[in-house]
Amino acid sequence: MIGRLTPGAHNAITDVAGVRVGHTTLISGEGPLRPGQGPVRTGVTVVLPHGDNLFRQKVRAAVHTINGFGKAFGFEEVRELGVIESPIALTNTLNVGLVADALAQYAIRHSPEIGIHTSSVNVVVGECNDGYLNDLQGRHVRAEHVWSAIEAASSGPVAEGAVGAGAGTTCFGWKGGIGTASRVLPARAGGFTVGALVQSNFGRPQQLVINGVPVGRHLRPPGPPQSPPDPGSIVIVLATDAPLTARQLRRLCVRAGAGLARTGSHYDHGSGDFVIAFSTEGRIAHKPASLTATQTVLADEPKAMDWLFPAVVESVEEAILNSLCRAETLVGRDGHTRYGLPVDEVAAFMRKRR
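Generate the single chain structure for that sequence, in the form predicted alone.
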């Protein structure tokens, strides 16, 4: 286990009550790249802060850009208004527009007043470039795949590794993907839960650090170096049931970078490293019944943050490592291969170092 805090029941973002996660994984074809046709190694992952209508019952939220070499969608309105009002979707770089369109269609279908009797909707999409294994130009994630992921979203255990948006991604030169983890604060600190989910696609083999041990200096993927020309990216989604404002959630977002750094990343020039955070406590009605409302807030922010910050760091660090440890070897276009991290070999090496 990473750190000192206790994981939740599933060690997943879904340990925050009400949060749901769904994937659609697209893997088909093999052999040489045929732009627009395949092979396909991609997908979409969705995170739902709750199971009700998100447009009508928004949640407080924040976003943070660690390094902005990416195509995140919908961040500006979250920065301005401090709420999220649709499922959060993760996918590949060139699929952002199609996935955003699918989220808009989904919102309109469930709230037909959008754009007619009320405001438009802001959808949020994060991305990583999976083009080393996947036919990126094909933009194979379509509306039905996004809707399927939303309909399949559930609480409880979360599938990790080469699933959903992580189907074709790379982490430290090994097969990466989706990873998740959680931490529960002690009762004296409110007993709040923090969960993280990541789409990992960054780092070079020699940079990998696991629980403080520089594993990457001694263990490399087999065969000749196959690193992509750019260092890749990561999207981090944070959830908590602590009653945080958008300002306080942004403070959590910033600390996610520390968890990323503890795995060996130093935020390369070409990386798109983004964080999205939300609280499930205290929903924001699209049409409030009155001008003011009474809500629960933190009375002692310093005491709460002293626990929430390390919970974020530990959850992010472990979620990244889980994305590695859960991913299996995958062959993509043109025979490009990303090998699964040899977990037993890593464990033996770490026991020796300890």
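Right, and the form predicted in complex with another copy of the chain of this protein, after the form predicted alone?
What follows is just the one chain, with no partners and no other molecules.
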């Protein structure tokens, strides 16, 4: 367990009440890469801030770019308006366009006024490059896969490892994937919950640090070094029920970078490291009833912020480690293999060092 704060019931982003997560995992074919056909090792993961119509009941949100070598979708409007109005989707790099299109279709289906009687919809998509295992050029995530992930999204425990958008990713040279964690603040700090979910796809083997121990200097994946065509990326989604403004949520996003650094990342040149944060409190109506509204807002005070910030740091660090620990060995295109982190071996090594 990372850090000093207490996890929520599921140690997952879904510990923030109302948040739902869904995956569609696409694993099929094997053997040599036939660009456009397979093998397929990819998918989509969606995070829903609540179970109602997100276009009509938006949530306050922020985004932050740690290293912008990546193709995030929808960030400009989140920065301007401070809200998210659609499910957040994670997928692979070359699939961002198709997944964004699928989210737009989904929004139209549930809010048919979009683009006819009211404005259009801003969808948010993050991505990692899973091209070491997957036929990236094939862009195998289709609209139906996005919709079924949304339909399947649920609260409660979250599947981790090589699932959804994490099916084909690589982290520190090991099999990466989806990971999640959460922290609950003590009552005197408001009792708020912070949750993180990551799609991990970054880092070189020698960089890996687990709870402060430089495991990567001693433990390397079997076989010869295998470089991905692109050195990485991570997308981090943060949720909280603390009543934060967009400005404050951006402050949380910045702390996700600290959690990432603790796992050994240097925010490598080719790693698109992005953070998306939202608060489930204080929904914003698409058509507000009046010109002004009353909002509850957390004070910019150490008593509040200096609990939320470590909650973010610990959740992100642990979510990344969970993505590693839950992922099992996977063989992809051209026999490319990413090994699951040998959890027992790591545990033994850690014990020796403690």
